[in-house]
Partner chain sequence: MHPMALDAVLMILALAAYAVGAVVLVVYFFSREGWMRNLGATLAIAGCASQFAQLAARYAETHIWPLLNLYGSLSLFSAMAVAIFIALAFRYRLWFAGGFLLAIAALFLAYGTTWNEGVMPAVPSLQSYWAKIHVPLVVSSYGAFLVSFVFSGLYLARYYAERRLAPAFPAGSTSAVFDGWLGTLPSLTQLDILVYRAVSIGLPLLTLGIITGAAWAHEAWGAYWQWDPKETAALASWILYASYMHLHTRTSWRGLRCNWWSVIAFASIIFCYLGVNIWISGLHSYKV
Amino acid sequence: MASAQPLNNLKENTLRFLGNVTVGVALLALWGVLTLIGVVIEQGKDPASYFSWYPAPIARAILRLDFNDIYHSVWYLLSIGLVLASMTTATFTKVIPRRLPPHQAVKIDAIPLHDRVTIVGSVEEVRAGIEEFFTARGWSVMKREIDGTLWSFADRFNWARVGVLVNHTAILIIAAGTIMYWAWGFSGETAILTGQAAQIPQTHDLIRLDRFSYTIEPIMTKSGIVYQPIDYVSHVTVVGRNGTPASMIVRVNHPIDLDGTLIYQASYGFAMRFLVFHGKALVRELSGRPLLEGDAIAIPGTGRSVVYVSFVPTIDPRTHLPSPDPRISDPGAVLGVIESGVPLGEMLLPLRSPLDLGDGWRVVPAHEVVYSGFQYRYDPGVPLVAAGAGLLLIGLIISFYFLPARLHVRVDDAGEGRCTVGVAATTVKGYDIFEEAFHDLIAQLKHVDQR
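Chain above, on its own, the form predicted alone: structure?
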């Protein structure tokens, strides 16, 4: 017995700690902070990226603490486990005992919400009348003899006491669905040039962009013409795990489902093909490769690089500056020049116009190639999260719109053919919220004629 006492104490202390409200709130806050870290810090990038974005000490800390993949880290999973343990402990040690109290005798006068009514009739008649009175008004009545005294317990919306338990269960289901995503789900993004294909790394499913189209509508406003994108459409060929190519269309807000992975239309842009000349000769190894915005061509033996900054759909013929009209009419490209790592400036060139770099080198922006930006996401926990959200809504409706109340009723013989009926009311939300309804009920009870 003595050896079991320390274990019992440890168990009680652990349950008391996990069931503490302050501890539960602190664990939720910790979970929130870790989630925020995952939002602020780019996830799943290679280590070199973090050293380029952050000072070396911070980058090393991010990698050592697994903040670069925080949703799969020990810290994150441990925080979720502690939150679930705290919630479960609080549910069974505090919520259930308070929400589902046993039927027991009370001191009528000690309950803040109480009253006494004198009714004419015998004890049996009054008890029968009381039961009929409450039953007619939607209360369920149960009798129980406690220490030789027969008590009547009238409950209304007693089932709604489980509303908070429904909420807790819903949160657990949502957490389980979220864990499923962190454990087995993935997401990412990719840009695919027209006529080219890309693989989803996690599933090896293939997506080829056959054609991309977009619709832009000029709209006149008080401040001038606004060019509103109406639709982005990617015509793709996909190859899933069955190996059979299938033609599909991806639109904004209308993703396609490829073996359970949702693929969204996220953006579009223009790559650029360049021709590089040295003297009059075309340098084939540097020409023809499409460059995305931010990509550069290093010019051999010079220390210079040409950066493709952006595509300009229309150059204003009057100002020779980019036009606000995003529709392609007189296109050009903004190019930047870097000398030994030092930016020398940027310039806007019409397509097929040469940029002289000196030493016989020329770069010509030849023609644009449209690309489509896709986001993909596989989340096996979506059904659970959806079910949990629905259950949470039901629990909130139960908790906010239904008030479980219990009346403790005791009938005592007052002599001379009369009885004193003591009534005390308890609720799960305090006494003030039920005070008006209680007094109305007592007022009706006083007019009951039991003879």
The other form holds:
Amino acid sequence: MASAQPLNNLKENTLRFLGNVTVGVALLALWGVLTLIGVVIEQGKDPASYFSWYPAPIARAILRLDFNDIYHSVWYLLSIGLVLASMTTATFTKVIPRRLPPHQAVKIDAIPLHDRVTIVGSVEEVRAGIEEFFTARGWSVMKREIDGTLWSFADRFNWARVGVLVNHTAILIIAAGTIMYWAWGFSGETAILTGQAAQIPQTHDLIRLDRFSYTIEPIMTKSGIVYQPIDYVSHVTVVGRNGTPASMIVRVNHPIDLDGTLIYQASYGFAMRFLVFHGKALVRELSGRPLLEGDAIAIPGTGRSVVYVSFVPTIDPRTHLPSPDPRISDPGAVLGVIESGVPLGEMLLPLRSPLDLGDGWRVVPAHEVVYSGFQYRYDPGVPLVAAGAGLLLIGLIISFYFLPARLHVRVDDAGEGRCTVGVAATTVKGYDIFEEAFHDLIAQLKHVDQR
Amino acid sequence: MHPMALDAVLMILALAAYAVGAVVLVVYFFSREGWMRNLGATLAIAGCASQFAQLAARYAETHIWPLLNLYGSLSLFSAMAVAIFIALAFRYRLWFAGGFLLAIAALFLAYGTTWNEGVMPAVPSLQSYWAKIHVPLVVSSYGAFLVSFVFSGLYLARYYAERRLAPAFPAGSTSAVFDGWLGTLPSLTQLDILVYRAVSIGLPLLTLGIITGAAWAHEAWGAYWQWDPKETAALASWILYASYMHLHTRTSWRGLRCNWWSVIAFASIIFCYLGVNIWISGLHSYKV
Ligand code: HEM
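Having seen the form predicted alone, could you give me the form predicted in complex with its partner chain?
Now the full complex is given, and it begins with the chain already shown.
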């Protein structure tokens, strides 16, 4: 059909293009460069940050090209997609068809790695001796008569020709595992105050934080005291699908598994309970609820609100500034005041001391409540990714340490009870890499003959 | 002797052995005197052994895995580069390149000593048995890549020297340089294969390093891959070396182009190793 021809040509050309190793490497390089761009340009910051770090035209280009979130950009996904397409095409058009070349006669002298040895004996004896020689060294030998000439073929690590296939399949398996997470996985984070519970929205499983503790040690280093966190521990009660509460401990590096969702210790912090007074009376509706950093209490009828900015575990008694010591000894809170949407300023207040907001209103940061930050993640692709990674490793070892090679051996009667043995070697990685081993082998062959 | 003093003494011994060994082997490179090779090889082995002894002494004294800061990590980097080189040198008779390798290893080691912060326990996320597996693997792969970089350097030196000298000494004639150091170097093809062999050690190690890093991240941070600058930079280096491997399967790319590619790939390793730690903070930065 006339109309099918151009289409076939297009298909053929596309396949030829994608299957070309140099094109494949160019695509890999593109993927590598995009990956590096993401290392150099900080990812996931708000647009204003880029304008503060870079000249405006560059910042604009970064935002327009999605380089601020490059790993989720069309470019990045496209580069990986093309790498996979190219790899798969090359596998089918180049790697698989070339797997096992037939045993053929060759022009010994035309192959760069070749040599000749003269061996005493009849053709039959010499062929038998050669077979024994190579078999003893781990080569598998097959004999064949081609056009009246006697050939022996010795193959080594033929099975390792699957190495490339193993590698490429491994990469596809890893890709499949990643796609499974995009399709069915989820992740998120939640902060739970001591004594409170949170639900994982996707599974409706419950986690209650019974107690959180941490250990921090001051350590003297050359550059002064460093407060090194040693341990974070969350004691939780969880209620999973089976409805039975269970006590568990979550610590860094030791996640818990709740119906297949893993829950990790990610962070910790302090909420603050405030007491709010109007005149001498405690205003119950506004008091007692713990506020997380950034939360605010709006003071009724004033247009004013007070923001809980952060907790200060220790106020330095000399400077009255926050001490770097993260352990609690003389705690305070940083509060901010906002008037009709305009921030008026921030101050550090010791706990239990009042802040006068005018019009008879006072707030008192009463005491802190520690919370634990958890990350949760359900990733059904993990087993596939792990299997792919393992396979990749096996493939690399096969490809790099087991070099499939073939020796073409031709035995010709040279008269006077001698034979000329011509040996030529080919490998899947050219000749240079096998040169030394080849000459060793021929030297041994000559040596054996002398004995 | 106080064990921390032992740490310092072994470090100084290693540095001295590398420095002297580097000089001896560079002289050997030009002179090809057999006794110099033997002396240089002995110094390389002695330096490498005292480096491993130093890391062991530090661990024995502090019970803190010594590789989690740049001091310990750079020390393992140069120790592994030298160890991999020694193994290859015995196997393929490569001592002629030892001077350059020892000099670079000594520089990295000396730079590492500027990061000695004293004794610090690890932060919780680094307290994991994965630290004991992942870090040595990655750092060893960097060591193998350093070896490949040195051979690529020699390849390029020989390539350009030949090109410069060939017109001056037309066919058949010789020069002192050709007869001297250039002539005793392995051929370009052999140097190219040596680079390939060193990358064949480095790439599986880096792959295993990234995999164990992902396993650790899965355990510590909840996701095996987070696009943290360190792991991402390692991925970029991995891609570059995987590309090198593919280019090396093309006859037309083998040699000059492959060796330039290997030099660029090693630059990406140094960026991933030092650049990211020092300039770009992230979950992996040793400074947090
Ligand atoms: C752009 C995508 C890719 C293409 C087009 C491609 C193509 C090829 C081809 C045609 C070969 C056989 C070369 C020969 O023996 O002549 C090969 C070998 C190989 N491929 Fe790929 N590949 C790609 C991606 C990958 C990736 C991502 C990996 C992961 C490590 C990989 C691992 C390997 C290995 C280890 C070999 C054997 C190399 C050697 O024997 O030195 N490939 N590839």
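All values reported here derive from a predicted model rather than from experimental measurement. Numbering follows the first chain given and starts at 1. The term rigid core refers to the maximal set of C-alpha atoms that superpose within 1.5 Å between the two forms.
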query: Yes/no, G345 Cα shift of 2 Å or more between these two forms with rigid core fixed; finding: no
query: After fitting the core, F274 CA displacement of 2 Å or more between these two forms; finding: no
query: Large Cα shift (2 Å or above) at G243 between these two forms, core-fitted; finding: no
